[in-house]
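The data below hold one chain only, encoded as structure tokens and taken in the form predicted alone.
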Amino acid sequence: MDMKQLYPKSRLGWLWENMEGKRGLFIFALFGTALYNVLQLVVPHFSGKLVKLFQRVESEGLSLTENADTFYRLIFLMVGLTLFRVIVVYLDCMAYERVSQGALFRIRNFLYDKIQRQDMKFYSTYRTGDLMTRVTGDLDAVRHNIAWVIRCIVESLTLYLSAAVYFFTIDWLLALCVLSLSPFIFLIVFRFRRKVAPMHKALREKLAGMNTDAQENISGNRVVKAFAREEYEKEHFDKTNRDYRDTNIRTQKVWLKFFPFVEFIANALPVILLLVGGMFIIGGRIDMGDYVAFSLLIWAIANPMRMMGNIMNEFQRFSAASDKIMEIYYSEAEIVDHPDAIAHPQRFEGRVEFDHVSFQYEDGKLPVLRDITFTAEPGETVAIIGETGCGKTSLIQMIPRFYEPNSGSVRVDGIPVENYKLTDLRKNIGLATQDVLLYSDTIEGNISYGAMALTAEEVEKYARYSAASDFIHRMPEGYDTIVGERGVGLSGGQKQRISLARALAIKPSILILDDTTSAVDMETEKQIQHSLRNLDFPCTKIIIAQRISTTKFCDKILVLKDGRILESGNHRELVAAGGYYAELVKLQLGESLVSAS
């Protein structure tokens, strides 16, 4: 994947961008990491000095008491610098954690805002479980990269280089012998990176798939129970979980294939030191103090070699996770405010016009709407009726710009909807759908969702408009009753009535109802229809309906078939025409009632 072609910044550049406000602290942490790893030389260096001191005392026949000042000074420096290193390590770890948590907080908020502002195409492309994985597990991999991976890279490089330089200051030939195996480690890690990178991408996809399965089945638990499919779903999740586990194991086994070679080379370093260093001591090239310094610091060469595989493994995990996050981070909604969009904070008159509108989904093969033309005058009630799949819902979704037509124009108050600011347009449109989503909040909180400043009296008024007040009062805590997730605990009709009250509560200029009364009884529907005809604010109503009782008193009825307007008129006109609508009236009301209507 070429990051330069996909995104405006590299992965590390993107991280740096999101460290805003904490970049100075991060640079301090990097210098701190380098400092405390250079201080790793303290113990070996002063240990070598102490050995040389004892050798000199012994060889020259001096008294150790006479050199006590030197001895205590070396011990004091060793202990003092070691304590200083401990303090630097503590402060450094705290700095990395603050930077990583700050970046995580910033990215997660940005992603949430980005997801909130996406259009319908985005939500039809990405699954909920996949999005949840990106803002949780994938983001944790990003935080881990800042707090641990980058730190370990700097730590390993600094430790290796400082030890190598120190070795060369003691004896260049012995240093070359000890470091001669290092290039083989880099070759092994490079080959490991090429093999493990695609596996980490597959691993993130498996995790997203597993989370999606879990989310869908938890949300759809009623369907699972209704069809007694618990065992099937358990087996299905077990298969997905096993697939994720096996992919994880295969990913880890890649490193296990390379690990023995790295471990062999790392363990060969003390052997080389023992062999070559012993020969150099015998030959008088170095003394015991130099050998002790080498011996105590050989781990500073071996450990970074051992760590490189883990570091590369974690970095590839970060790369795979960051690709998925940046895909959302840099995504842009197609339906946005135009640069010259009109601000319209005041109410609309409510005139809705469709002018030769045609529409087709991007992934669809056939047009959904074809040459739709009609006008809903301010205050009118327009019903849209037709068989399933004829384009009714697609039509009403053009008004708040959830989708845009491929050709033609949708206008509100004579101005194309794309010329309004989205916020102003949608604040003037009340929408209630057949598939109701209620939040895990009180009934009052759900009704006032779009108008948070409503008083309790106003909330109750809109509940009366939607014929919801009676059943709400019968609930133990009335309007303070907490509804479960997605309205669990309420009937379909009760949820629809709360949804309608929520749509009415914003006093919309345009009210769109998508088969909102399909789950209520006829008597309740009659109350709702009466309320809608007698609202205390002007409102144009566009209603998708299947019941003749809903369409009968509408000012205009549009009959859709195969994405076209087949018939248009009021109830009496369409019955007299004897077409599709008249047949539907006969089917629902019977022959005797058709003539009476």
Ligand code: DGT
The other form holds:
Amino acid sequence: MDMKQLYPKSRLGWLWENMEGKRGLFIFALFGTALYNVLQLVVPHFSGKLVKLFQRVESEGLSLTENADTFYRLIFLMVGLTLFRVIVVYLDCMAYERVSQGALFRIRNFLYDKIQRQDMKFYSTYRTGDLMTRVTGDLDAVRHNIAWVIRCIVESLTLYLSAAVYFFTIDWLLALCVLSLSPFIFLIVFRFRRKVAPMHKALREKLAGMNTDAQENISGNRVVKAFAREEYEKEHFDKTNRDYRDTNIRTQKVWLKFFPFVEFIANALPVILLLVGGMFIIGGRIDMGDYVAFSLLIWAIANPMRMMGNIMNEFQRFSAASDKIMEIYYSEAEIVDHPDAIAHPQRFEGRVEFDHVSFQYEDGKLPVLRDITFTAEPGETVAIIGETGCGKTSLIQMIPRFYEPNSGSVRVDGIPVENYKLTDLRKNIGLATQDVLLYSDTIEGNISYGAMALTAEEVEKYARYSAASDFIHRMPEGYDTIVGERGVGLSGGQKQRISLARALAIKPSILILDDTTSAVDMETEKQIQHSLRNLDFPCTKIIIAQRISTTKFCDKILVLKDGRILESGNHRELVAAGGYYAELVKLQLGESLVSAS
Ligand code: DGT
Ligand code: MG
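Same protein, different condition: the form predicted alone was shown, now please give the form predicted in complex with ligand DGT.
Zooming out: every chain and molecule, the one shown earlier first.
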């Protein structure tokens, strides 16, 4: 109910939306469930008739042989309808399975697409283990709801209602007596729901927490080993696991508090029937056949009552899980194409301008960039240098629009980046990020990730540009070597070079390197700098670097401090200015070399 304010659809409305293409089948399945439950009345009904037949035969002194036709007709109808019921149940199960799997498939694809399109902010908010729980465990609760919970609700309702109606047609007073206890069940289940709903929410959070722990420890296994923290992590997991188990048990136990009342009412039904029914038979209000029909059907009233707790429990599990899924389902990325974004399929010239750009992370306390203004002309190489945490990575993330400035403007070729279509903008930018992520794929597959149509020669060429071809050739399977998850099996410097080749392979108009050569040796770095100056396509380069050897030949150097540009100019100018950069040069090259450089 509270969902209505949060999302455009209620939980069930959302389910319905995702049954698209299978809605007809679903309605058919619901009718099937109703049908086979009404058919449950067949055996008791005909049994009652048979008893009446026997009674007549006996009391009126008829011979059963003369009434054999009626006898066989009743038996035949009873068996025939029971067989028919089995077929309906079978088809019905298949229908629910098809509908639930269809909806699951649709939601899963939709979620994956949604997650893929999210902003950087989304990924810094949601933990991987939590997202994984949503697309696995939570989704299964949704499937279970369609295939089992909804079906059980329809089943219990039809069973109860048809039995009630049938009872009324036989004798309204006895029916009233038998049904008089039902309202209490609703009261009990309603109170149960209030108690159990928050527990399912907590349970869901604990499961996500446990998955997050497991995921972080598996992918961070090297750190665990390095610090010999296996025992600690094992104990920690044991605790989380135990906590999850206990919450599970506590949740199941909630029903145990209500169970005795429900069981008492359910068990009181046959007693009431025996008492009142017996009195009515004695009084001549009903006959033995009516009584048989009642007593054979009393379970159709009692069982739905017993089922209510279970159904409510599962429905609350679905509610908790679907809230989590709908949160992602209806989430919107903030950074999207503007409605009037211009298409720009061709290459950019490569002019990058920052015009009084200031920026602060939404959850951050302080501004990270303050009044940044500079221009990188097409083909120029601009270096950004500055101490750790001064905002270098944040700055370059404004160019592909991973984040948007709070004030000021970032322009490419004179047009604000938000006026381009995101794919056109990003396709033109080659980015090698600070923490390298490679896919579990071949080296060739990793290099050609952004440009699938590359020939083997081209892949080799870009590997040469990034000084990676030598070490790749030395590997037993060369470019076909499979690198593990996140590039396991390669050194830090090797990974950086493959990520540089991957950025170059899309022939970007703008190349952004975030500390990409920090882990390679001086000699290799020199080679890379040389190749970058001699690329066979025009390209503006923005390079974040720590070493003077990298910045020395750049057209422009920006020295960043606390999010501000402290100094800017080329190497010679900055050394001459004798400021922060000059100090850095002294520190790195030694006093004597400064004048020589
Ligand atoms: P580095 O790579 O260590 O040389 O440092 P920079 O210069 O690349 O620093 P940067 O831009 O990553 O971070 C600048 C500041 O912003 C720093 O105080 C940490 C903070 N920061 C970075 N990423 C995020 C983020 O996603 N959310 C929030 N709230 N703060 C962030
Ligand atoms: Mg950084």
